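One chain comes next, on its own, written as structure tokens: the form predicted alone.
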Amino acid sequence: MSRLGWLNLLLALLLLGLVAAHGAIPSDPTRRNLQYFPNMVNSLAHEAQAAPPVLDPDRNIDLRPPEGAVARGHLPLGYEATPEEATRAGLELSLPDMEDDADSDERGAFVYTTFCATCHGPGGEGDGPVTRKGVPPPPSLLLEHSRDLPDGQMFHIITFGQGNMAAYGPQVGRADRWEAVRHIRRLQEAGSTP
């Protein structure tokens, strides 16, 4: 038998001995457990906003991120939620170059169906299921006004909302909002103006 085989046999016998010893020792549920690391059991508690003993006394435990820090994956857009900013976004933003393939089409359709079709309807005509429940119908995305909206302005409207439309920026990622714009453009190409 090789050296590794002997080592494995020795470890197996040791484990068996430990299991047998554990079973042989009677347990008393009324007795407290042994504390191997008492500092972990009885740790020093600090008040949330108190000065910690190990740091500079002028600092508190609430260590916030530095001013201007940006969370990973949440780059600022640089626009406000106003009609003027929507117009500016229409002039400055354009549909990014993305793969125009079946995966992109499928993703855009998924995002549109999940977030937009409830109000705008499956074909973009403003006849979504919520309009049958008393919600004022949105304008058709197939009308000339919607067709004439620049891609950046449409992206701004999806991000910040407009009129009765809620803002979807917090719920839908930036790339998915662009996929929704692409899908709306496909609906406009395929549909006819009512």
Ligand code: HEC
The other form holds:
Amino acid sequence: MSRLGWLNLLLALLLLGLVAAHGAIPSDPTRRNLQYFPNMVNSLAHEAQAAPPVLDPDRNIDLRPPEGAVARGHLPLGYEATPEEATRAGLELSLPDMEDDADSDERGAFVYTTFCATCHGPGGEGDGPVTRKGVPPPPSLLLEHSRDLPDGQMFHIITFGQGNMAAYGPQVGRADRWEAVRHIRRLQEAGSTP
Ligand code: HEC
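Output the form predicted in complex with this ligand next; the form predicted alone has already been displayed.
Everything in the complex follows now, all chains and molecules, and the chain you saw is the first one.
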């Protein structure tokens, strides 16, 4: 046979081998196929949710944080959502030592305009746009009652809500809630008692 003949024969055998190998591999896509190098299937890494090999084997790998652990940015407030607790907050909490500059004034105004003015109105008089659409208007924040609320109690009301007002703790960050208190104080200073 010529050299070309041998080469053709070799290629034909190779093709035959490939076809045979292809036929041998099951083609059901829902089943795991033949594994030539199974190392990556049987990974050495620990399987999620499996029992931890080094810790208590009866416990799940998904360990709970230790008692008293605090998630970043979620410092507990230590108050319940009741009027008594609001009074207690008024006695115990005071405006934190925060920057009192144009930036923070702007932030307070932003928070108030975004979350509060819809009901309380731009000047705090309880005449926000939703009150013209059937929502019962809140009392004016310029009244004696609001002026006399201690900062901490106001902070508690914003955090947990009061009566018809929903809690704003979940939407508005802690520092921003204090900024809102400060903004209300500025409105009270600027506005006359109705
Ligand atoms: C959906 C309407 C609504 C929004 C929005 C709203 N409030 Fe109120 N707010 C009320 C109502 C109604 C009351 C009266 C609650 C009650 O005692 O029945 C109230 C009460 C208050 C009081 C207590 C006033 C007092 O003299 O007792 C404060 C302080 C206050 N809101 C601050 C805020 C701040 C700050 C925001 C924004 C973060 C805000 N509110 C957002 C409706 C709203």
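Rigid core: the largest C-alpha set superposing within 1.5 Å between the two forms. Numbering follows the first chain given and starts at 1. Computed from a prediction, not measured in an experiment: that's the story for all the values here.
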Check your understanding: Rigid core fitted, is the C-alpha displacement of residue 35 between the two forms 2 Å or more?
Key -> yes
Check your understanding: Core-aligned, is the CA shift for residue 134 between the two forms 2 angstroms or more?
Key -> no
**Study point:** Large Cα shift (2 Å or above) at residue 175 between the two forms, core-fitted
**Key:** no
Practice item. May I ask for the C-alpha shift of residue 10 between the two forms, in Å, based on superposition of the rigid core? Key: 35.6
Point to revise | Core-referenced Cα shift (Å), residue 69, between the two forms | key: 3.0
